[in-house]
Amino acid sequence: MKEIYTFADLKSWRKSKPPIRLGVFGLPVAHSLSPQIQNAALKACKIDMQYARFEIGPNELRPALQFAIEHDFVGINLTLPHKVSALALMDDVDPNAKPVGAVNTIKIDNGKLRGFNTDGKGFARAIREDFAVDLRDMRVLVLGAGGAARAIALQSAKEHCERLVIANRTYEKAKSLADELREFFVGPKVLGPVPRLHAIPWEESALRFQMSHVDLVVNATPIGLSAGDASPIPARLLEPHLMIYDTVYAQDRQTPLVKAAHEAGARAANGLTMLLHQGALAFETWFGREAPIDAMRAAIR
């Protein structure tokens, strides 16, 4: 099995043993640890198939999904840049994925593409594992308003977080997402001078004010994926009481945000646990059985 398959490989596909019937589609995709996690799960459950990486560009997604159908794939994971655009290609979308507006897990069922989103639940399980807290009691600041950010903000709202702040470089997108979630924050709770639901511009002064009024800061953008990226929030703005969760992950280095958090004396974790729990939820979606979480966790440690 190759490390990465391209769209060109699909045109001259050769079956392997065990057959490749699961995979992740994305661009870039070389950094993905999903094959390690899912192949460990398949081995633990004695399921005779393999999971692989596929480098698929935006214009290649539709024919690549058709290839997966024709070659009896069980399912596909999607990463950037496909999560939002894939929604229109689904034959059926899970009700939990529709309000997110993005799909990251596809189950192929009798030639039909069924779309799911495991970002929100995977995030909630990761926060519980890394920080031993539940979203219900948290004041949460989410950086971003794209697919992952929408799922995380929606999950936080559904679990009745104490407060939710959304920051985005395009303020109108942050405000639009906050407006969609307003129904979850109608009620008697009062937090003094700060609103329970708030959209802010991604500017230093606005972020500095929020740091004393939140407990959990989440980077739900790709910033940090490249080694040369700066931290989305500089260390000088972070405070020791904060919990910092970066959905970006890297096995060989600290992400810029995690490094900044440690410099500020704050607790921090990267996206490996979210990836783990997303993977477990995807496995359960595909096979209708409990995922071997311990084997999957060992595969990335």
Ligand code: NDP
Contents of the next structure:
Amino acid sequence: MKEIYTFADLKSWRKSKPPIRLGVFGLPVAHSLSPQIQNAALKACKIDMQYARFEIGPNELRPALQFAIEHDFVGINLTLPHKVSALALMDDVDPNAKPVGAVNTIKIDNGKLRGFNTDGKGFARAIREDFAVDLRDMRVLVLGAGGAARAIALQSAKEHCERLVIANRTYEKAKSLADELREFFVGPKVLGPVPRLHAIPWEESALRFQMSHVDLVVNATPIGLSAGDASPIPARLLEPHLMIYDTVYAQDRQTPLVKAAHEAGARAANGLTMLLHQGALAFETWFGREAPIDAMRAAIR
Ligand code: NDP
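Okay, that one was the form predicted alone. Can I see the form predicted together with the ligand too?
Once more the chain from above appears, this time first in line as the rest of the complex follows.
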């Protein structure tokens, strides 16, 4: 098996042993840890197939999915830049993925493409693992309003979080996401001094005010992916009572937000647990059986 297959490789496909029946499509895709995690799961479950990386550009997605159908693939994971555009290519879309507006897992079922999104549930499981809390009754601040942020905000709302604050560089996107989620925040709860659902501009004073009114801060932007990035929120704004979750992950270094959180005396975790759990949920979607989570966790470490 090659480290990375390109679209050109699909045209002169050589069968491998065990056969490749799963993979991740993305551009770039070299950084993806999914093969590591999923191949460990396949091995642990004695399933005789492999999971590979495919470097697939935006114009190549449709024929690459057709290739997967024709070669009896079980499923595909999608990463940047395909998660949103894939939605239109699905034969049907899981009700959990539709409101997120993005697909990260495809199950190929009798030649049909079925789209799922495991980010929201993967996030909820990650929060439970890292902080031993449920989203229910939590006050959550999400940074970002893209695909990951939408999945996280929707999951928090569905699990009846106490408050949800969305901050985004482009304020209008935060506002429109909050508007979409309004139905989850109507009802008999007593309103405190701050609104339960709030879109705020990404500005220091607005963020500073929110810090004493939330429990969990989540970075759902790519800030921190590049080694030279500063923390999306400076340590001086963070408070020791906070739980801080960075969806950005790195195996060999602390992300800037996790570092800032520790400086402020707060608990923090990076996105490896979300990656693990969204991968486990994808495995469960493909094979209809519980994922071997310990083998998958060991593969990341
Ligand atoms: P999108 O492109 O859909 O959204 C990116 C978001 O980040 C937008 O809200 C954008 O704001 C904001 N943003 C981008 N650059 C900056 C910047 N320089 N300053 C401030 N805001 C910025 O990406 P996704 O939502 O799909 O992914 C975001 C990140 O989430 C990924 O980079 C990845 O690290 C992480 N992720 C982790 C997963 C895991 O399993 N751990 C799973 C999925 C994602 P604007 O609207 O203004 O453009």
